[in-house]
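A single chain, nothing else alongside it, follows as structure tokens in the form predicted alone.
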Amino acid sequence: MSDLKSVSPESSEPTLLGATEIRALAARLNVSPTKKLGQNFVIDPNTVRRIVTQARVGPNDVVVEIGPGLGSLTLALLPKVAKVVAVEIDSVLADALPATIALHAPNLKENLTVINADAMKIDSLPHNPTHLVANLPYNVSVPVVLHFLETFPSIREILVMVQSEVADRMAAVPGSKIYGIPSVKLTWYGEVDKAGLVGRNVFWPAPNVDSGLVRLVRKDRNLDPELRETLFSVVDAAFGQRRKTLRTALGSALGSPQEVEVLLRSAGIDPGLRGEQLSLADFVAIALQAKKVT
């Protein structure tokens, strides 16, 4: 990151976008929020300030922001970090973002890089990100977060705003009814917790549900990609038929019920349990045993 200019404490704060500015900018660009892309623009400056505070970023950090939209969160991030790399799938919004930053934060415009692309297809960035901070559509939130965790091991911490129900599932613990695939897979990478609730009236258009902030702090350990692949296939199978016991549910991933039972007992797991009763450590034990017998 030697080519990045750290933000100095003397940097003037940019003017953040409120409801009036957001609607005026959208009208000027002839942009209407679309359900297809899950666009709900944040119109409350206090909310973006809160997100940046919760993101725990500093002057040497590089933040990748997914779906910056009209730039509300981007403007709040720029004075706090060395670089913001904004990934925007909407070409109109991607093209307009640099001009918005130049208007509202002219001294920080060089610290922004905009990439017009589908976040799920990103496999490299011009700078190694230390943080991911984003307001994510609920239908892509978990896949996007998992993709970036796997693709960019430099990411130490993530803070995303997602639909409240999705936030609950992302941070769920074993034994709860909402504990499932997102909960286990995210925990493979780090510690996950909810960082607060966000009301629907801070968005335009206002969604029909509240939102929640979710934080993930990456674990400082080496992750075996082959073990991860086996683990994730076991997790997918366990929750693909979550009402069934592991003896039956894991058949698609590990073989016949008899073979599954032998493998589970070798891993120290009761074949009569269900996926929602297992911790990450339990799933890892199953995956390690599965690797031994293949």
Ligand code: SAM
Contents of the next structure:
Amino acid sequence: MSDLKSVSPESSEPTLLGATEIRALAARLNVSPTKKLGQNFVIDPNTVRRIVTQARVGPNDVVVEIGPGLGSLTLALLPKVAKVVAVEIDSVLADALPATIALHAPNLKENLTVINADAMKIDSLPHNPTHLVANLPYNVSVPVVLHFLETFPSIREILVMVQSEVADRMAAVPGSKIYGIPSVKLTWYGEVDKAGLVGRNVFWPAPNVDSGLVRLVRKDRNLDPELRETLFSVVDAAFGQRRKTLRTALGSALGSPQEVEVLLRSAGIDPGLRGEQLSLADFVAIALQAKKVT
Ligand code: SAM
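Mind pulling up the form predicted in complex with the ligand next to the form predicted alone we just looked at?
Next comes the full complex, and the chain you just saw is listed first.
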């Protein structure tokens, strides 16, 4: 441990982890980052500071962090919030995190709970999270955000780092080529915006693509889970065959082309349109109509 800097005595803010500390920690734990788990660790303190600033968290907030890895972002979050609950699938990393925090931020170690699990399988947490903040593993980025929005209604705001192209899709608007399943489903839960670009050199190992920050602010409304289920299956069907018109594409979800035609007309939607031309409100109109007839 002598090769790692600990908390600086003159300030209450911990010293954040840079390239030297991250590589030393990985070497000591015998960790080689794997692509399968999307392990690209942030080695730049300015980037984690930027993520925390963009996350707009405060002293009463409880943050769930998915994939804390070696702890770069966790260490920057802890001084700003009441609690961090970190969910890490890799047991070597999960086991090592409390000691890393105890070394660099001993006065904050009680505010961290580490859960060694697949985030996709989490259905309860020891504290109700108000925010989700993460540098997400790229292979599960959108499903994991949807899973947490669905499972934890207490989450008011999300700030995640994902591949730049995925950030574009998450925040896409109707009519664009990249508008699709993630854009509509996330908009069901809240307002989605891009919150900045991040270059590849702030990671170890450096990925082949740039990254982007995405923010979601949950809408303050009562979301009907049954309507959501119908809506999501309509959205999946519409974009499953995105070149086809709704009349054809929605067959798998809603019935024969004739039935779909009647249903769409009753919802006020032209059956000759394609999914990429519809707003969330249009999809909701279709789902409400589908619920009426089933
Ligand atoms: N937060 C760290 C950072 O910024 O340096 C690490 C981010 S790295 C991009 C993604 C992390 O997510 C890795 O630590 C990886 O082991 C973890 N991970 C991958 N799949 C996961 C899953 N399904 N559930 C929880 N953690 C996962």
